[in-house]
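A single chain, nothing else alongside it, follows as structure tokens in the form predicted on its own.
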Amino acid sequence: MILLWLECDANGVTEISLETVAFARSLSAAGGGIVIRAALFGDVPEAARDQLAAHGVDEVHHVTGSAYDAYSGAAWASALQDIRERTTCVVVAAAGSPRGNEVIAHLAARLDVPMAANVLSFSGLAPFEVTRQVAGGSALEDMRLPRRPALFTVAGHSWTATPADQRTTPVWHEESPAVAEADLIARVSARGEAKEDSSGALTSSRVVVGAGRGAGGPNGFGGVMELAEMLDGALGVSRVVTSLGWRPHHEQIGQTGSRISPELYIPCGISGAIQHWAGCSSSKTILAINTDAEAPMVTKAHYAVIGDMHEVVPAIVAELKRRAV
């Protein structure tokens, strides 16, 4: 059986945990129809149930009380620990975000076994073969997870969330697993709601216009911002943009912010460094927009234009004027 580790927001299970559950499809196929339970923890919204049985979930262990109204990696993956002893589930998973990340490193250091980060794909059951990204995402890494359970998490948009052939009619356990004193020593002390702006949601929009060092300064967005408009996109920036204050860390996309996966993306004055590709990589169609026909991001892009993106935006921009008259 795989357990899976799902998260959710106000609007029900992530998309990027909708993915894990997709590969984990994928996974329970080769397997001759392993069964799949979700563990999800607190206060679930009444659509995560539907959208577990459109995306093919058999089995729901909800994990509430006290000990888990607020976020405790070693807390929850003590939970984890738990139902797994319990289900006796040979594969356990997370999508790669960094509490899937920490949760399941928690929950490998528990049960001393290995844990592969950030996987692509997989190639062998029996001994578990995966691929996996490494090194930001430059570079791939074939890696054997021999004992059992195989623990790991999904690269972000490695996978599409897409509904299951059959929907399920999922079994929920609600349970409350007894928690060590010592394991909430780290856990969230308080929320607060994110600022959200014109710019939009990062990960969820088709089209991302992104903005790096070429901006110039923190007044040199003004294009990029009217074509992200025009677009319906979303604005994204480097880390470099973020680091010297000139537009804000929710921006950022890279291996320290936002990994994107839109149709489009189109970075304007971004070298495209390991850290920010790792972010990016995943776009279907890269157009980019540099002074530099030997950056990185240039030499990696579909598609490439030679010049100032402060020349250049605008007149993408005139253009797209005109056509809509």
Contents of the next structure:
Amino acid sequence: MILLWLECDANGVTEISLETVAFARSLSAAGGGIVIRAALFGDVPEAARDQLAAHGVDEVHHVTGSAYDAYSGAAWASALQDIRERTTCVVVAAAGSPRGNEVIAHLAARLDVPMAANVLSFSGLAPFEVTRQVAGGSALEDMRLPRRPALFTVAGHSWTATPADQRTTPVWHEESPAVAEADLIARVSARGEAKEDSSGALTSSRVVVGAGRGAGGPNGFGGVMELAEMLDGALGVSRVVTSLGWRPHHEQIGQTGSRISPELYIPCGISGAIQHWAGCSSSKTILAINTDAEAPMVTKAHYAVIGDMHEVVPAIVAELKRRAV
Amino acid sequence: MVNVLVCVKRVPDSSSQVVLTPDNQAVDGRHAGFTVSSHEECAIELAVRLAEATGGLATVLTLGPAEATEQLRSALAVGCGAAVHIEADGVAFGPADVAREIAAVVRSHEAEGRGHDLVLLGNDASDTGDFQVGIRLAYALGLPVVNGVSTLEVADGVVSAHVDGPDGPETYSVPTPMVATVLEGGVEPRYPTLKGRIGAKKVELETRSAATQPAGAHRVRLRLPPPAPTTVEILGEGPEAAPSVVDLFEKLGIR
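Take the protein just shown as the form predicted on its own and give its structure as the form predicted together with its partner chain.
Expanding to the full complex; the earlier chain stays at the top.
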């Protein structure tokens, strides 16, 4: 059996958690129809119930109780460990989100078994071999997971969150496993209001306009911000921009920033170093604007305009305004 | 007085083309050069600030080949006061092995009366991206751990660790000793001063050998994804390309 740790937001199960369910269905099929269990913690919006059925989850373990009201990696992994032992699942996986990696790493440490982060695919069940992203996605690692349970996270946007061919009627288990005091020492003790300018807009927008060193300085972002606003999109930047202090870190796209997968990404004045490509390579369409036709960002893009972003972007804004009249 | 241990890993610089070693077991940094991950640069900065503010000591640690002393010297140059080098072929060590080796050093320092109140690591290494060494270390030491920390303060033996959580800012209040993994973005790493560089050369390194045989990383091989053929369509040059760009927006249904 496969046990998945899934995350919810206000709208239901998160997109990358549903991608992980799609991965699990493929694994289930390869194993001759292995049962898929999902563990969800805390508030679960009504929409999630329908999503879990549509995506082919067989059984759901809904964990609630005062020990789980605030997040604690150790406590949540302890509950996951409890469910796994009772259900004898041989695979436990989560999405390769910050928290998915954290919870699975806790479980790996508790069980003293290997863990593979950011898995793209599996190539064999016995031995269980997976391929995962390393070096920010610029290299692949084939890795064996010889011990049971096999623990891994699924790289974001490497699978599509399509519903299953056949709906299921998931069996719900409401539970509240006991937690040791030691596992509750490191838990969230205070939460602040989500900031309007958090990275959430960046990862959920259909359009992202990016800016890099080509912006030239902290005052060089007026054009790209106007373009982002006109396209109802978000502004993202490269690491050099945040390192130089031109823009805040939460706007950073890349290996150490946000990973985006918009319909359209428009990187302006970004050369396309590996660090940046790691965060934007899942974009459906990329339109690069750059003075250098040989820049990696241009050669890897679907479309490009060769020119200075400070001339090209205002011209695009003007053309959008002209057509809007 | 807060004594901090900050753990770093010598990794190939990730700003240029990735090349693999001939045995396909690691990323080859011979041409790109070596550094530490950006999360670790921020962990060093946090460690140095805590030590400076409390009159404590920031000790930097690495497990790696002889060349990894370069990364230790860099951390000493920006304010760490001591350095530990576990001399070993890092490629043969999996994340659980590395955690066990760091734990052995922490216990040994504790036994010698120079224990650490806080152990900092990067959230994940930019080469192997395992996302687990800090957490495994915490379990090996029986200590609490907070992941993905941007900034932290220590007062009266309690660490306030701030994390940019999925639904907004979060704070963990955890008694020392504890382990934290650091994410880039909370602090700006400083550049070494000339005085710092000169001072760094004079610090005597604590050199140790690995305490146990590594179990390994279960790595079969690394490989490079096939290069995607360039299929870029150039829409034009300069501002004259604007109408073609807006045509593309319309084709994609963006507006």
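Numbering follows the first chain given and starts at 1. We call the rigid core the largest set of C-alpha positions that still match within 1.5 Å between the two forms. Here the structure is a predicted model, which is why all the values come from computation and not from measurement.
Using a rigid core superposition, assess whether Ala47 undergoes a CA shift of 2 Å or more between the two forms.
It does not, since the Ala47 C-alpha is displaced less than 2 Å between the two forms after the core fit.
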